[in-house]
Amino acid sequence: MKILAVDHTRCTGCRLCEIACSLHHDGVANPAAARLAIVRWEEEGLHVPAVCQQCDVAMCELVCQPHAIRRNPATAALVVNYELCIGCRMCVIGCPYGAMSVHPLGRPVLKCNLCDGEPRCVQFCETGALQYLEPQAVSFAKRSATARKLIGGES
């Protein structure tokens, strides 16, 4: 299964992202609606995107008491059932990464459900900073980014 990687190092803060995201779920350009984040320190220039881990022990899921929030075995991803969510946002609370969030156009909340396997978000990220990757192939990445800062040459 993929997973939705970030190298925060290519983000440009274009918000993109969010807008490709709110676009195709709610048919609307409004970064408040998608489903990722972009966190911005404007005075340093960093733009990191928040993403969804779609963690294999998630909070969002384990403290969902109407068990609206399962996860997809096609995609791996954790989904919002609507017709079961009651709107109390626990999941909201409970994720440690921040990446859910309430909805401001009438839905309790946001949840990136990785666009049934096409995430729109990396489909519009020009820079790369947002890609569906096998894990593996993020983790040799890393290893091998990480060797050559070891060796002393560029990353």
Second form
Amino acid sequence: MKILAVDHTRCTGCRLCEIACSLHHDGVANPAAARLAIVRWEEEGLHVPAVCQQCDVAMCELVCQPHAIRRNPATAALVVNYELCIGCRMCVIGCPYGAMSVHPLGRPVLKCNLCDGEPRCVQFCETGALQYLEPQAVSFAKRSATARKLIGGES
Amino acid sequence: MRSCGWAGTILRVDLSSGAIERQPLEAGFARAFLGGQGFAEKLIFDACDFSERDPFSAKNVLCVAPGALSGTLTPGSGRLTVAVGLSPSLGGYLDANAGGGFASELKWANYDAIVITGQAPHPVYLRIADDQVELRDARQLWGKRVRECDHLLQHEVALTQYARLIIGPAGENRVHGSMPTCDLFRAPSAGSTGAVFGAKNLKAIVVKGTRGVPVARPAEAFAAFRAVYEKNRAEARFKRFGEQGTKWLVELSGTLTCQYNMQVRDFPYEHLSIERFRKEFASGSKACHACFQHCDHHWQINSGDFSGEQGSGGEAGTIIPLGPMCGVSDYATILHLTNLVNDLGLDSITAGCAVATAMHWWQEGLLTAADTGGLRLEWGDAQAEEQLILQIAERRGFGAVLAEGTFAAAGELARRRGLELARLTSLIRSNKKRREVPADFRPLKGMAFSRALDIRECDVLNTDTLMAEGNVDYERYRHIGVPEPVARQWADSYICNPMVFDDKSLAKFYSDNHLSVCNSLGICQRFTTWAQMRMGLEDIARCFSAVTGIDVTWEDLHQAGDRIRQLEQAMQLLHGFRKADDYFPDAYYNSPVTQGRFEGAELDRGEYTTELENLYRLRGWDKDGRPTAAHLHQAGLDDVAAKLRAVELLAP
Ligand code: SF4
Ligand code: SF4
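Next block, the form predicted in complex with the partner chain, ref. the form predicted alone:
Every component of the complex follows; first up is the chain already shown.
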């Protein structure tokens, strides 16, 4: 099962991922309606994608009283069922990463559902700050860089 | 009008009364002028009192406009137009253009333009959060540099969510070359628009938007994006711009700048190599909104006097004027000065040209310690450069004289010292419109032509004949809207030889229309032919159609580009510019370059006039540059024709 991997050092802050996300889900170009967010600190030149981790023990799922958030077995994504959602926004408060948000215009809460296994944000990320990878691949790049350093090469 | 692509609202702010009004965007206006530059021009044309000659009058109109496609998925669509009815340094209408996140954010808040008139009774800033728009007290922010102001604003608004335009002391003090700094490091440089903010007592505009922009045909917009993405990524230059920005041009440009100061011939350009920047300073890539090319870099200085300092930006157009032109070759010092000018809200080209000119005067003995209050302006003295830049922004010492621009400073110096004015002005690189030009373009005919004619300084975002010059490439000519048979002809003609003047009027005509379209849609030049990328007018038309749901062809866009240039010319005529102003100063002609790679190259006045008149003809103007009623009618500009007729500026 693939996971959405984030490498914030590669993020340029272009925010195309946010637009791709909101355009795909709602037909509107609007970062406030995106299921992920890029936080930009201009002065430090830092851009950090805040993306749902689809946690194994997911706070959003646990705090949801009507059990509106369930795991899709095909993608392992935790998905909001808007038929059941009562709009209490406890999931937004519960998520430790700020990965969920309140929709500015329509649906009560917003949550990444991995676009049913084809995350659009990844398709629009030129630098590879966002990637959709098999779990073993996530740490591979870092492992090999560290290994190279250990044998005295450039990382 | 609530359609797709555009937000549907123009915001009008009268700083004198504090009145804030929303005006619905009309469909016909939107289609004719597109957005960005086109909107700014027409909104200013309608509101401008052309008899008012004081740029600091409350009557002067300021306009901030995102591109029609800003805020969407269109590649590189994050550019913002900042325009003024009467630019203090040009004396006419002027628009400048910046990247960053402001344009998109303003669209998401649902505004297609902000038109600002009047003068606030005390310093204020404009805060926009969707439909909450308010003028807030900025007295506590006045006098602060850009970053400090940014920090102070942080207490009032959560800045990570806001895009911001802030002026520094230079704008407040109405200094020549001041501009609002966009998102700390991006500059709509040229034209001293910052001074107009300052005169209006407007310290900043901050904006946050959560409304978004509806897109008519998302699937098509995705496909149009994908097509540009794949074409551009396949280009050799793609990787280079992403990794090196424009900094790789510094070494290349060395040969051109060498005339500014005599000693520059032996300048150690290798100190400013892109390899050095990447190895010693670069700490990460940065992009404007919706840009997958990320040409900007964050940098950090790790040793020496400026150790620990970090920042972004530092284009070739910043490094060259602040560095080599003033004889400074230490990279860390130049980056430090880049931060300084951004923080003061001073455009780096104007600031660098001012210091370089003063150093040149010093070297010739035309300027002495008695004039500068003891500041010794030896060529290559970075500390003196820093002091002088500070003095300019704060209007202290000799800086107060230079704060009026190099020409005014020459006049003042001539008066004070009893010197011959021409001796001083002959050392200023400029065109007749008195805009400093930071390089000697005599060898490159098309570039020279553009630099002489255009309202903006050395600015590839406003015109660029080089996209035709030097590219023996049929495809690229098509990209800027050159019709097929002409493009075929060009592909094997001398038009692509930058050293030959013939037919540069054609190159300029097509490239100007193309750039007006880009600037009106908010599309960055680095996606198109300028950077030898492959996003052509046809791709742009496809993005436009998908986003707005209005099907246009590249010919439609090309015509809109012409309309925008017609209007620009009309405004410059109304402001008093005439054919004579479309030239360089006389000394520039028929005098060969005396050293360097282009030794012997010169600009022939006769050739120049031929191309100038050809360009007028292509635009449907008479040989004095006056539009005809028929052509304006065809472009849908009857109101413009009427205004010109009333003051007898229409071609007979
Ligand atoms: S929304 Fe938050 S808590 Fe829920 S799965 Fe995603 S990251 Fe975990
Ligand atoms: S698309 Fe990639 S580089 Fe751009 S903001 Fe998103 S994560 Fe960062």
